[in-house]
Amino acid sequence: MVHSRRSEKLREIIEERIATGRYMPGMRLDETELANEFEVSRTPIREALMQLAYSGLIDMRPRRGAVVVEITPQRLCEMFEVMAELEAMCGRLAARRMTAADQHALLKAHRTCEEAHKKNDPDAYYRRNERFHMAIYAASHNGFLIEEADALHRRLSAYRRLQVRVRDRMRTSFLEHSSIVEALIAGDGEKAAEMLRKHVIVQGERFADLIASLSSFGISGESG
C-alpha cells in the first residue's frame, strides 16, 4: 500500500515534468538516476514508469529503457476530440443506467470537488475531478467503454491538470460539473452527453490557453 501511494506520487511528478517540458521528447528516463533524486528504491520508480508507459507518455524500449514520447499540439487536440466523444457516450449511457449506488458515488465525488474549489487548491481539485469522471464512466455499465475512456483519460491526465491551473478554469469546471450532475440525475442522456462533450473538448480559446500554459514552461507551440 505504501509502495502504491509512493509510485502514484512519483508518477504524478514525472507526468507533470513531461507535460511542462522539463523532460523533453526523446529523453531517456534512467531508473537509477530518478531513484537517487527522489531518494527511493528503484521499485516505486519502475512502477511509476510502467504506469506512464500504459498512459502512452513514455515508451519502454529494449536497451534504452523509458523514453519520453513526443505529443504535438495537433495530436493533443485530436486526442481531446476523441476524449470528448468518449465522455459524451459515457454520460448518455450513465443517464439511462445509473443505479442508486452510482448516483451516490457521483454526488460524493462532486462534493469533494466543491471542497477543493472552495480551498482554491488546483492539485486537489484535479485529483478529485478524476474521481468525478471515473464515477460517470462506471455508471455507463459498459466495460469496454470504461476501459477505453479510462486509458485515454490517463494519457491526457498531465494536460488536464495544466488546464485546471489556467485562470478561472477551476471555477468554470465546477459549474459545468454541477450542470452535468443535474442532467445525469434527471436521466437526460442527450443533455448530459452534450454538456460532457463541451466540458472536455479543447478548442478555440481553451486550446490557445492550454498551448500558452505549455509555452510558459518552455514548450514550443508548433506542431509537426
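What would you give as the form predicted in complex with the DNA, now that the form predicted on its own is on the page?
Excluded here are partners and other molecules; the one chain stands alone.
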C-alpha cells in the first residue's frame, strides 16, 4: 500500500461528490460514516474536510460537524460575476499571448463542442465545454490565473451542469463560443473579454432559469 497522504485523494472524491450533487447542499457529512465508507480512520477524513472548509465548499461549525454549504442564489450570482471577470481576463491575455499550439487546442475543443451540440447531448457538451474554457485559461499564460480560474470553475461546475440543460442554452452557448474563438484568433482582447464576460455571467432571464433549476436541485428548497 502506498502511504502518501490519502487526504488529498479523499478531498478530491468528496469535492467531486459535492460538485456532482451527490452530496447536496445542507447535507451533513459524518466523519465516522465517511471513515467507514472509505475504510480509513477519521484522521485523513478530517484533514480532507478541513481543506474543503477552507476552500468554502463545506461549513464546519465547531462541535457541530461539517455541512455542505447552502449557496444562496445571490451568492451564486456573485460567484458567477467573479468567474466572468476571471474568464474575461483570461481571454484578454490569451488574445495577446496565445501560441499556435494554444490556437490549435482551442479550435479542437471548439469542434468537439460542435459535435456534442449537433448530437444534442448535454452531458457531452458539458464536459467538452469545460475543456473549451480550460483551453482559454491555459492560453492566458498566467499560471496563477489558470489555477484560480480552474478552482472556481470546479466549484461552480454543479450549477454549470444544470444550466446546460436549460432549453436552447446549448445552442446559445455554442454560438457564443464561435464569436469568442473568432475574437481570440483575431487577437482582439477587449472583444474576447467582453464576450466571455457576457457568456459566463448570470443575469436577466438566465437568472430566472438558474433559480428554477436550483429548486429542483434541492437548494433553497425544503432541505434543512
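None of the values given here were measured: they were computed from a predicted structure. Take the two forms, find the largest set of C-alpha atoms that superpose within 1.5 Å, and that set is the rigid core. Positions refer to the first chain, counted from 1.
Hinge assignment between the two forms, with options S55, R165, V69, V82: the rigid parts meet at V69. Domain motion between the two forms: the smaller of two rigid parts turns 44° against the larger, based on C-alpha superpositions. The Cα position of R22 changes by 7.0 Å between the two forms once both are aligned on the rigid core.
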